[in-house]
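Only one chain comes next, encoded as structure tokens, the form predicted on its own.
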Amino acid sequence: MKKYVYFFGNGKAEGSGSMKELLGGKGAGLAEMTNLGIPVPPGFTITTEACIEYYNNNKQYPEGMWEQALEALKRLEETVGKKFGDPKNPLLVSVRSGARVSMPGMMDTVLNLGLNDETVKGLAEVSNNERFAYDSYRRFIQMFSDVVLGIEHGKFERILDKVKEEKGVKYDTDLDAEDFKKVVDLYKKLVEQELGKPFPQDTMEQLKLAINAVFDSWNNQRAITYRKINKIPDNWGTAVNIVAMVFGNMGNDSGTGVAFTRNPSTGEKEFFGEFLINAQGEDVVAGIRTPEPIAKLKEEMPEVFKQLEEVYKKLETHYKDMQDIEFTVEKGKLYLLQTRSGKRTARAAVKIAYDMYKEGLIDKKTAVLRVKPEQVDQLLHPMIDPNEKYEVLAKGLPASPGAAVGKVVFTAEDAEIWAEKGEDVILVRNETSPEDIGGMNAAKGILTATGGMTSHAAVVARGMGKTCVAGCGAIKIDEEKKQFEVDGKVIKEGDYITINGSTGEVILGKVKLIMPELSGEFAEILKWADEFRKLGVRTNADTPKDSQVARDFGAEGIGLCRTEHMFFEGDRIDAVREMILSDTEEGRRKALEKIKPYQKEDFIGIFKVMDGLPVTIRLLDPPLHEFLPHTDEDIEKVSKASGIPADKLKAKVEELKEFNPMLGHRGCRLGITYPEVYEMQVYAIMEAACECKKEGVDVKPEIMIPLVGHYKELAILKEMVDRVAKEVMESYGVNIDYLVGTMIELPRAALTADEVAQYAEFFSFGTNDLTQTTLGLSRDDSGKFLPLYVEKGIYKEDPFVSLDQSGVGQLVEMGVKKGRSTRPELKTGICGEHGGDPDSIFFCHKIGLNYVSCSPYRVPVARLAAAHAALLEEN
């Protein structure tokens, strides 16, 4: 029969840290730790397979596995010397969730379970202390009902909230037992209320009901949105562990914490964590109380710091990574209760790496894989400019680096509808809770009023990379009025504020931002990516500053240069229409000799900046509607400006018009009906490239004919092209060496690649219009349906954020073993939005690009994207 059930106790367990699959993260590390010796509450773990099982099976158990848990049941009464439901000596057991990532807070726990109206009774007089005893069983009550029974757990706090205001008193501490019988009076009573049947006494089916509600939880919301987020399959499952019960909420010698072997924020080598007296774990991550800095424990407890300090030190030269883990404190005695790879923002994941390089923990491999291509877009978040006056309102924590503008927002609702609408905002909450993750991931940036470094909001912020200031107490914040108040300052919904995530400043107002630049140990992460990486990493850039920023951030060239960017500056734009609205090639051609000189100066810019490095320039390819004014009011205007009469604007915009653009007369097609727009780019390019050499700049053009579909038509342009460059060439005496190249966007060209590739000397795949053309979707209009498309899982991404492998990847193999079957030395690309996804940087890897090419911010992203995908391919 199929083992679905893994037992540990005694310093032996039956599992290992290397079972993640089937033990799930947490299950993993207690089998690990109780194996390397350290305390760790004897328990078991349900496997993944009995998850996966369950929901293949109805709702079922799979065959054995509910004996198979009764018999590990009856092996941790025996280690313990307890029994579970035993009214005169009860144990006690936590029911935790455990994926085979980590999934913080998304699904559910349920501790202290076991108790009910007698056990409790034997609990207090074992303990000999009623109080815990009872605080023990009011907080069954509450997570039971919230967990398993779906009963809201506000409805408590508030029962809770009425307890201590009668009593005149402000912590559940300060409550003693009399009050909490009174507490679990009440709860039950709800509890009746709302079900319409008495809390369960069972102590067996408390247990099958929470192994129920966890396996459930992976498909609760929050688990499903955590998942889209963090692109974890929906099939993995999670496993449940089972786990003797220890208790930090047993007097002020016991306790419980959350702590980081490195600080999760900066990377810095310092243990970093939390702590709770006379609490239990829930406590610190939920940000019910403010817990104090791990530091303090050393003043409170010494003996249990000096061992938390000997076993954080053992995991992390056992793991050879940074861990977060766990603790609770029983009457003085120490107690692990996980230990996984911490979540860190992105500036610590590059600390943690190169420092653990530096001291001879991991290889340059390894710490060039520790660091996350997604996160790397964190390190260049935006920063308070730092000549910015501004007036700060509070200080919270600095939970998770960058700074944030936007408005203010009350629920995780409002914040995925506000950003819907294209708003920047901040989400603002007392604390956040996991079913905020949608409108979390939403938000530039989330604040809370309480909650510590540790909290939910604090750990998820980091893992998105989102910037977050935590535990802001002098906020009060008034959900109802959509407000929140400090000093006196009301600060409504819709109001702008700042915050600085590595700071813990609120700030009032807008304040101005400015991007980071690459410096010290991530340039030299990046360089030891760089002796990885096969592909090329190149930039999406039109103009001299934009392609400096590539360069700074390390480009290797200009993938894509877009030339009818630079015809919308100033005056160009009334030379554009000029020619656009002329109905002679004369008239065209003289409106166009008055755009020549401002494209060639772009060139000249650009080309300085790429100074020896390649140069990638696509001829004009929007359709020539996008440069004519379209509004009443704006025929008007330019009718005015440049004096040609309203009605002939007018009538050359509805003689323009197209019912699909995007398939209309643009790219290639442009010019060969108007070859003389072509050859003034042509011209402008090599009469630049030629002025450039002529000044010892090293010049590599690359001139692409955008929205080829047919050979011919390429033979025709390439024709002209050469034609062009060889007369500008004779006139400077000057030789350049330039390629001439097609983007491939539409399927026909991918079909015939290998006849495209005769006048082809390279392929750059653009593979925004080519998703387009191939799935038949207007990347405009898909708006409205795709995430439904997502969400049912029709596709497993957006279709324009991540490169769909199967279809549109298949044209794109296809288009490069055609193109190379004809011209063996093809040079390819990507240049769509794809060119700065990680997993279309892996795609591209895998089937012999020669480089991708992204916006300039996203370099840094490719480069390290590149270097995984060679790594990962070793392994």
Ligand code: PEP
Given for the second form:
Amino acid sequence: MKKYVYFFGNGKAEGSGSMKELLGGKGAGLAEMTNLGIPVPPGFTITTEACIEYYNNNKQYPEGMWEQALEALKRLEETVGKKFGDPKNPLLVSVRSGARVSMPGMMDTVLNLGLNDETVKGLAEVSNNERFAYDSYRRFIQMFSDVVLGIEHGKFERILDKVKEEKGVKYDTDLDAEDFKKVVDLYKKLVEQELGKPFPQDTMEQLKLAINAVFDSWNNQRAITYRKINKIPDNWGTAVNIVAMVFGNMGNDSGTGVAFTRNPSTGEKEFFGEFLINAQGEDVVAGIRTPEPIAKLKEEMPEVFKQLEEVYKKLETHYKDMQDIEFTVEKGKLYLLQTRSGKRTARAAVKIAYDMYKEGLIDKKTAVLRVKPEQVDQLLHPMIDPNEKYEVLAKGLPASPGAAVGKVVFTAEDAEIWAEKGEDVILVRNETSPEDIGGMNAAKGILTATGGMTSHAAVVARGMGKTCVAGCGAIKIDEEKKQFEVDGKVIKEGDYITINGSTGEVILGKVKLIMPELSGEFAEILKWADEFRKLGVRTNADTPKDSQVARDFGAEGIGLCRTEHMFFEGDRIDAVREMILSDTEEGRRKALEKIKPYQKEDFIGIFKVMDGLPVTIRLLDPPLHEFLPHTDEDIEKVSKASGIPADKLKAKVEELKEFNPMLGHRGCRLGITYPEVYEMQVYAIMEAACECKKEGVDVKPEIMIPLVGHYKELAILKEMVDRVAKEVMESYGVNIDYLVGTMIELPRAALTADEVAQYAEFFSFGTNDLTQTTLGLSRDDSGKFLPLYVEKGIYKEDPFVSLDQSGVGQLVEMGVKKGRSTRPELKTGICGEHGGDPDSIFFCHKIGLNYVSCSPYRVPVARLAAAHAALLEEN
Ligand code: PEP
Ligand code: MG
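Alternate state requested, the form predicted together with the named molecule (shown: the form predicted on its own):
Full assembly next; the chain just shown is listed first.
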């Protein structure tokens, strides 16, 4: 017969702390504490397996479960010397849920079970405390009716409030036995009215119904939602814990509380918690009476406090982690009702892990694993003060983390002008384009109505470490009127909004932000992480400033320097347009000569910051039409400024127009058709490298060709790069160790990676485009419907955020394998947005990439995630 029930009591438990899967977190904790000799009321746990079988079996108990429960109940009666349902000296129990991982408040609990019209009298007599007995009974009726019978909690609250009002008192503790008797009568009447039958008096029936209710609560809506958010499988089930009641409501020498062994928000090593005198557990959470800080317990019950201190220290040492405990004091005697590892903020996680290592409680590996990469973002950006209350206007995609407050502006130009005057602004656009860079940089945050997680706004914002909410379809922008509308509310230029790029929330008005800092302890933990990780961590950065930020965060080089923004800045754009508009190669070369010195300057700046580290520079990628003005108004403006006739400009815009620019004349296709553009860039890179080297800078340029689909494209361009490099090095009399490689961002490149690798010294997986082209899903339009796909579970997560491992991942893995089959020493990395996503980093580790590259502010996340990947694989 399968064992479904595990007993604990008298200092011995059938289960143990390692049996969380079977007994749930709470059951395993109770068993472990019992075995440790910590005072725990006796009881038994019905396994999660029983719950799963209950569901598989059309909500019938599996064979033998109920009989085992009755046997355990008998043992429990013997242990405490009371009988369940005995009118003279009744045993009361609590019935509580407990899944493998804690799901606070998501499932159901019933306390004081076993009371009825007869047993309540017995309880009054043996306790010699009628008030306590009827207080317990009214609590039981309310909780049982709410949880098991489905009668709304508020209806009972109103009765209780009325009785208090009639008596002219504020707190439950001011009511006496007679009052509670009255409450019990009114409660029972309410139940009969609601149910059409009396409150169940048979204690066995009560027990069965409560067990069913706990099993059923696994599938209540809030539990389902919680599981979805926290990625907890639906088929784990919950255990049921049936524990002898101990009473915190027996008078002023009794009470109940919850506490953390360290401060869960700062991580400080201090006992932290709250308690209530003469109360039961639910009073602490219900918020009717304000609990006292735990320090007060020391004054009021010094003996109990001393004991509690011993217990919590023992638990922390035993579990080697911060614990979240629940306790009850019954007539001066302490009982522990729960222990589990406590939830904590990122800041606390760092401090606790660091301190525990220094205290010798845990080793370095454990300390590194205690800080979750997903949490680390919190430490690097301003956040909304967790104490703030606010109303959410609309929700978009959480495109770049952190929070920002500012006045709304609708053009990049305005953003710059207002910022210049010292205003904090939020730039609100339908979608940003490369021309908006200046305004984006000047703004505190960016909000867009369209576009996905790899839209221009999202990518650029993350690169800048700037807060961004993208694809917020609920806002309707009217650029003319300089306002946007959400649900009938109009927000005008100059109105304050707050955006939360970590959740996608858009909030009306100013919300208080707090500035987290990169503490010394965090820096230390990252250094430990570096000892364990196998993946390199580089950054995606296009400017010396971003490169410096990334290097300070520990980046080991640049994995992607996009060069297109270098074409936009200042008056370079004029020369770029001249280049695009000229009809001859000669004309284009002339214009390119004007751009070259600027490009060279940019590269010199970056090489200097990255002294000693590799810098991967990608040659121009976007289609040329992106550099031309589009609206009539802009065309007119450019025409005036440049002297180029407006109709010529317009005709060129028309000529370059594409139906699918993402699949159009971009990437290396430009290099093939206009070789002079790429040539200019290679001259600029190599000249910059030679000049830096002459100054003593250790330069390691890696020239990267984008959007290669066929090895012949790369063959042609590599030949050009090598030719120019040779020429430049000879003219400077300097030798540079440079590499030529390619991005793998088209399925064909991955499929033929063995051929491509003949010409590539490195591969960098451009998983933004690779996702777009593999899924046939536009990275700029998907924001409109992809969230629904994720909600429906078609994709577990936005595939532009977290790598679609079973689909796109296959191409990456194949690309690495095939590439290395031709060139074993091939360097491989990833530079799509996935390079900063912990799950995707795990995947990159697993398939043996050499490095990941991500935006500067995600470098610490990547260092930590890479260490976790290595350590978890080891275990
Ligand atoms: C990519 O496609 O993954 C990539 C890094 O390049 P971009 O985002 O610039 O297209
Ligand atoms: Mg790309």
